[in-house]
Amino acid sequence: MTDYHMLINGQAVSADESFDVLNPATEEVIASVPKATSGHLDDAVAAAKAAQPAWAALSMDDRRAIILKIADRIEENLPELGALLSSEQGKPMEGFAGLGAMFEMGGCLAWIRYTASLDLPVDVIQDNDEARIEVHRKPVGVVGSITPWNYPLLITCWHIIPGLLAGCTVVAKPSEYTPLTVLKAMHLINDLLPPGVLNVVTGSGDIGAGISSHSGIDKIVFTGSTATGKRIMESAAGNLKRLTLELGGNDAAIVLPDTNIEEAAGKIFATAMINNGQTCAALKRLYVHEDIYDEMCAALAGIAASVSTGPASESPDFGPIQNKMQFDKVCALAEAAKADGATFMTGGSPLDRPGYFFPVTIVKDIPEESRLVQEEPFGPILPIIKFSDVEDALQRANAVSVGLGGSVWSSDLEKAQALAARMECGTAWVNNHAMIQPDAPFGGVKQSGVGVEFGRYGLVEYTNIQTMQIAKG
């Protein structure tokens, strides 16, 4: 097995203890990774803190040029990184609709290069005989990045690239389930950055908690569960860290009776099952009007019956659920739905083979109070709920404590947009779902998070405002 090391102050660093990383398709160990101590974290924060003033002193164009070289370096190693990602995360290289490991790799390049094009101009709000008043954006300092296991490298890029562009330095912690691709990529780009600008420590929740509470870290960027986000928010209070938290969702879609089922079914399926359903903004609750309910259920079940689930070596449409904890949750939610009397049109039980394989599952005739409707499954299972009154559907869509995304499907765009505007979510789609892009801000409301990512809106979250008043009289 390849040796993996942390990255601290530009150096490869090992540890006395290590932890194993599994391939979720085989449940076999594919690598051992250093288990960081609090001392390693202190060293990484100290390195980032020491490197930050000089990094911030570079012009934005100088930092931009380095970031573009980072994209080039990752592109040069794309096949190797994609294969490594597939082995630790489980997603096929291509997969359904080409949304597998190489799709994530392409997303990394798109986000890095677009983010590098952004700027932070000085905002002049007064310039007269009395005074000139300017609003400057200054880097917040040292950023702690904590990333999940569903899109390991892509979300790392979402976290670190705007921070680097803004003049921050970074201490990153990848998920203990999927640290390999991040470590490989960060070591590949290490020589492009001054020592200490980008550091990577590996470990479990105790290191994440250490980052959250560390007095030397000025901002936390976290993608993950609402429960963990709340703990981070509490820990960050010690030095009033700035926070960007992209937390759990349970996205609802409302399908109106004038929807063209033939056109919509494929998009609904793809946006519900993207990354095997392991996507924060995937469509997770589908409310369909009674006039087209049976037809829509049949169309989605037909697509589900046509796809394959298996290990990447078989070039399937979908791979395994990434880890046993999530696999067990999906299994439990499916069993709860069965107990509630729901009808399973496809799937419903794990595959009888090694690995965390659960087939694409379409569930209809399910009560609103079922756990599968009320809880985010984060897996390849979609409940379809019938409604007769659109106001009732909207109330049910908004009744949960989270609000990441939502969508409305209809042939009448004006009517759909008006309804989508009433959904309590950070992003509302019309005739689409889960589609994000690097220039459009993305974030949640209610308990789905704090702040936004992407584009200029996301970039400014890595900065503090300094108002400069220059008296002329």
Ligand code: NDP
The other form holds:
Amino acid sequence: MTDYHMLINGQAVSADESFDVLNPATEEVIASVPKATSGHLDDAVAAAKAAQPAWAALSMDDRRAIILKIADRIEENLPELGALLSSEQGKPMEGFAGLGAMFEMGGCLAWIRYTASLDLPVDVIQDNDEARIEVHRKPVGVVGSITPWNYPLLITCWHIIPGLLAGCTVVAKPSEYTPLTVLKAMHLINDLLPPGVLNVVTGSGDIGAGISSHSGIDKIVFTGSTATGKRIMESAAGNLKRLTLELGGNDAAIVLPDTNIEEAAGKIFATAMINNGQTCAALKRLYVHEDIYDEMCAALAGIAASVSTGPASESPDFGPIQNKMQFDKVCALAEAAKADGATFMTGGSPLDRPGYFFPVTIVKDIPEESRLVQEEPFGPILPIIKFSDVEDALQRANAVSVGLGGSVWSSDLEKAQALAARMECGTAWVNNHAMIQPDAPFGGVKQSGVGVEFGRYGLVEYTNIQTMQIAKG
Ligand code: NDP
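Please move on to the form predicted in complex with the ligand, as the form predicted alone is already shown.
Okay, now the whole complex, with that chain kicking things off.
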């Protein structure tokens, strides 16, 4: 068992107390991690605050060069980091459609390198005899990053890299379920950054709340549940922190009767089950027109029956659910759907072995009111709901309090786009779902979040505007 350290002001820091990290495939303890006190958090914030002016004073090109070296350093350690990620998160190294741990590692490189290419140009609003008016983007200051357990390192990169590029310094807090890869990676890149620019504290129970209420932190970027996002918004009010909140979704897809089932079924399956369904923008409610309902259900069940679920050591398609809390939630939603009279075409019960294994589960003939349809399962279970009237399907798709993503599937792209535009969500896909990329903004509407990540739209969220008015004559 390896012991891990926090990273505060460029130093490896331990704590009097620690907590265990489990491998979700075995439920065995694989590491012990320091449990930060509020004193550690204060030290990390003080270090970030002290380091911020000099970091912001570097040119954007200097920071860009360091960030590119960060990508190179992570790339040099890719297999080791990927294996660590697999052991704490549970995802297989390759997995279904190659979307396992090494996919996440590749995503880290792609996001870091693309983000490093961005700029924050000065916008000249007016330049005449009267005045020159410029709009500058200045770093918000110290950023608190709170990341989840589904894509631990990728989401950390999404949070910290635009912050660093903009001239912010960071205090990061990885999920207590999956802190290892983040700690390992941040220590690996530590020597590339001035002390205090990037700090990592680990803990659970109160460190997150300590970050969101800390008067020395200027912005919070959080990925996780809507409930916690609301608590963050409340406790961030003290010093009016800037917020980027990427919260839960319950993404609907509407499959129109002219859809090519053979082509669509594989994509629908992959985007519903990506990362074992533990993806904020995975397809989670599938509305299929009655004319093709049985055929689509059979096609999806056929794929589900052909995939394997097991520990990474068996090179399966899918691994365990990452933690017991989520595993219990998926089991409870499956039981609720059974009680509601739904038909389980595959899966439906946990595997009889150690670890949090739940097989890929396809559920049809399920009532709209079932908890499995109304609540985000965040696991490998897909409810398929039949519709006859497309307006009714759209109304049901939009009748939830969240709005992260949505999709329409059809062979008529124009018709599909017109319908997708009426979905209440931050990203609408046509004939795809859950596909994100470093240059396209991503965020939720309604209770799925505040603000966006990625690309120049995401980068500016780490800045405040300063309008410069220079009077002439
Ligand atoms: P949460 O979304 O509830 O987040 C837990 C994290 O938030 C921990 O790091 C915790 O730190 C921190 N936290 C808790 N309270 C506060 C606060 N007041 N201010 C700041 N930080 C706080 O994650 P869970 O793991 O409990 O998952 C719950 C649900 O969230 C899942 O069932 C799933 O549906 C969804 N989810 C969504 C994800 C997404 O990508 N959008 C990712 C993962 C989960 P501490 O313990 O130190 O307070």
